[in-house]
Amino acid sequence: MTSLSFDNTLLLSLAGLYLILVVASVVILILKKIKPDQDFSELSKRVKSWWVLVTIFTLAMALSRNVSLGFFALISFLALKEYFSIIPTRRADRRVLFWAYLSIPLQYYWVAQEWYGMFIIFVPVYMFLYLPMRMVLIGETRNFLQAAGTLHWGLMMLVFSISHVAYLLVLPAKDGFPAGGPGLVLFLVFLTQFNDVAQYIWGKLLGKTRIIPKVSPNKTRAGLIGGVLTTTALAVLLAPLLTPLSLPLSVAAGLLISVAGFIGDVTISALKRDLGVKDSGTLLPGHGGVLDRVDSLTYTAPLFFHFIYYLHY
C-alpha cells in the first residue's frame, strides 16, 4: 500500500487540532460550572462527536493512501444511503439505485488512478446519461422527471462533490509546499467544520436577525458574519503551513470556504425541511447523520479543489 507523506508541519497541525479540541472540552466544563442554569448539552455533544471524527480522520490519513480514499468513499456511500432513505423513491427504481451506488467505487477508482479527465466527467456525463436510460427500460413514466432529478442531484452532491476531497489527497507536493495533498485535505475539512461551529457560536452569542428563517431559523446575520471573519482569519494562519497559497489567496480561500459552507449547509437544510425531517440519521450524537455533517463539504470541496487546481496544478 502507498503510504501518505506526513511531514513535521502536517503533524504539528494535527497536534494543534487536538489541542483545540482539548481547549473546547475544558471551556464547556467551565461554562457548565459558571452558568449551571443554561443548557450546553448540544455544544457538548458536538465536541464529543468532533473527537470521534478527528480521530477517525487521523487514522485514515495515517495508514495509507488507499485506506484514506476508502474512508472518503465510505463517507459518500453512507451519505448517499441516508439521502435515499429520506427522499421519496419509486418502487420501480430500486434496481436503478444499484447503479447509483456502483458509481461510488468507480468514481473513487478514477481518483486512485489520478485520472483527472474521467474523474471530472464520469458522474455529470456518463452517470447522468446512463441512469435515465435504465429508468426508461423499466417502462414506468409516472413521476419520471422527479425521480431522475433526485437521483442526479444526490449523485452530484454526495458522490461527485465529496470525491473532490479525495482527489485533493492525491495531489502531489510541490517545492516550498511539503504538506502536499494531506495538507490541503486537512485545511479544507478543518476550516469547513470549524466554520459550522463558529457560525453556531457567534449566532448563539450575538445573533438576533435571522437570515432565512423559513429554511434555517437558527441562522443569523451575526452568526454568518462572525463565522466568515473567524474562518478567514484562521485560513490566513493555516495557509502557510498547509497550502501553497499567498496571503491574498489565503484570504480568498477563507472567504470561499466560509461562504460556500454556509450555502451548502442551508441547501441541505432546505431539502430536509421540504421532506419534514430534522436530521438525516442518528449515527453521530449531536450531529445527526453523515449527510448532516457533509452538507457544507458538498459546496466547499469542489469549489476549493478547483480554486487550488487552477492556481497550482
The other form holds:
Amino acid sequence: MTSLSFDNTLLLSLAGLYLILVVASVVILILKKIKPDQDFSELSKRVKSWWVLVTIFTLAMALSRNVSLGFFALISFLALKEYFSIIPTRRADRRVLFWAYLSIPLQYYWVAQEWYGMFIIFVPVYMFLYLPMRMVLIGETRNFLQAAGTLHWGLMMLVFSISHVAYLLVLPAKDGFPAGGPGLVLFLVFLTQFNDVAQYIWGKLLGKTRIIPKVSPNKTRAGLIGGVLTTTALAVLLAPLLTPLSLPLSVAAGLLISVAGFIGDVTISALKRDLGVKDSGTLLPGHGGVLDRVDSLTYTAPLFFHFIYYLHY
Amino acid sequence: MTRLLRFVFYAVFVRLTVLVVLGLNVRHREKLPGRGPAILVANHNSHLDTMVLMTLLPLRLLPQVQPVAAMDYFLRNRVLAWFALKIVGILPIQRQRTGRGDDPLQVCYEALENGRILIFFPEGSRGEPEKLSEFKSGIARLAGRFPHIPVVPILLHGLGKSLPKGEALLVPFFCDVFIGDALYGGGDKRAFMQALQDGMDALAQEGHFPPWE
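Please supply the corresponding structure for the form predicted in complex with its partner chain (the preceding block corresponds to the form predicted on its own).
Time for the whole complex; same chain goes first.
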C-alpha cells in the first residue's frame, strides 16, 4: 500500500478547512443566539455532516491511498443502494441489481490499478451492454426499457461519476505542483460543498426570482449568481495551493464547479420529485442521506476531472 | 462460550450486515421497550427480519431477547438446531397443536414470566415478498394472558426484496422500520387483533411503498 505523504501545502489547506469549519460552527452558534426565532437547523446539520466527511477524508488520506479509494467506493455503494431503494425495481431483476453492485469494486479496482482505459469505458460500455443482456436471460419483458434505463442512469451517476473523484486521487504530483492527486480531490470536494452552502446562504439573504420552481422551489437567481461568484473567488485563492492551474484557468475551474454543482443538485431534486420522496435516507444528518450529499458531485467530479486531465495529464 | 459467540455474532456480524450492507431507516425509535418483558410484533418476509429487529435493541438487552420461531423449520437438523438455539437464540415453538390441552405458546408464557423480550411474527411464515398475510390469533392469546406487557407493532419494509423466501443471494436495499404505539391485551381478542391490524396499517400509511412486481 502506498501511503500518501502529506506535503505542506496540502496540510496547510486541510488546516484551513478545519479552521473554516470551526468558524462556521461558531457563526451558527452565534446566529442561533442572536436570532432565536429563525430556523438554522438546515445549516447546522450541513456543517455537522461536513465535520464527519472532512474527518473521514483526513483519516483515509493519512492512512493510505487504498483506504481512501475504499472510502469513495463505500460512498458509491451507499448512494447506489439509496437509489435502488427509492426507484421502482422489478422483482425479476434481483440478480441484475446484484451485478450492478458488483460493478463498484471492479470500477474502483481499475482506479487502484491506474488503468485509465478500463476505468473510462467499464460502466458506459461493458456494464451498459451486460446488464440488459442479463435481464434478457431472465426473460421478463414487462417494463424492460424502464428497468434498463433506470439501472444504467444510477450506475452512471453514482458509480461512474463518483469514481472520477477517486481517479483524481491517483493522479501523480508534477514539477511545480507538489499537492498532486490529494490536492485536486480536496479542491474539488471542498469547492463543491462550499458552493452548495454559498448558494443556499445567498439565496436566503437576497433570493427572490426562482429559477426552476417546478423542480426546486428554493433555488433563486441571486443564490446561483452569489454562489458562482463566491465559489469562483475561492477557487482562484485555492488553485495555486492545490492545483497546477494558471489564473485564467482557475477562474474557469471555479465557474465549472459552481455551475455544474448547481445542475447536479437540481438533477437529483428532479429525481426525488419524480419519485415523490423528499429525504432519501438518514445516515448523515442534513436534508437527506448520501444521495443528497453527493448530488452536486455527480456533475462536478467528471467535469472537473476531464478539465484537469485534458490540460495537465 | 456459546454466549460469547452469540454476542460476537450479533454485535459484529449482524450489525455490520444490517447497518452497512442494508442500512436502516428507523422511525419512532423511542417507542421501543427499554427492558423486558415485552413483545415485539412484526410482519415477516425474510430471515433478515429477525436480524434487523435484534439490531434495534441495545446490546445490553441481547441476553433477554428471543425470537419465537418454528420448531419444525429451525430444528430440522443438528447443525441448524445448534445455530438457531445457541447463536440466534430462538425460542422454538410448535406451529400445530399436538394434542388437547397442549398449548404451543406455553414456552412463551414462561419466557415472558422470566422478563424476556420476545420477537413474534404473527403471520406464522415468511410468505410472499413484501406482502402482508393475515395475522394468526396466537398473539392475542399471549397478550391476553399478560395484559400489563406491551405489544409493540413494527412494520418492516424492504427486507423481502433483499432476501426473499427461497433465495440465498442477498441484494442490498435500504430497509424501513416503523415502530408503532404499544398495545395491551386483556380485553376482547378480536378487538385486539383488529387494533393490531389497524396499527400495522397506520404504519404502512406512513411510508411510500409501491407494490413490488
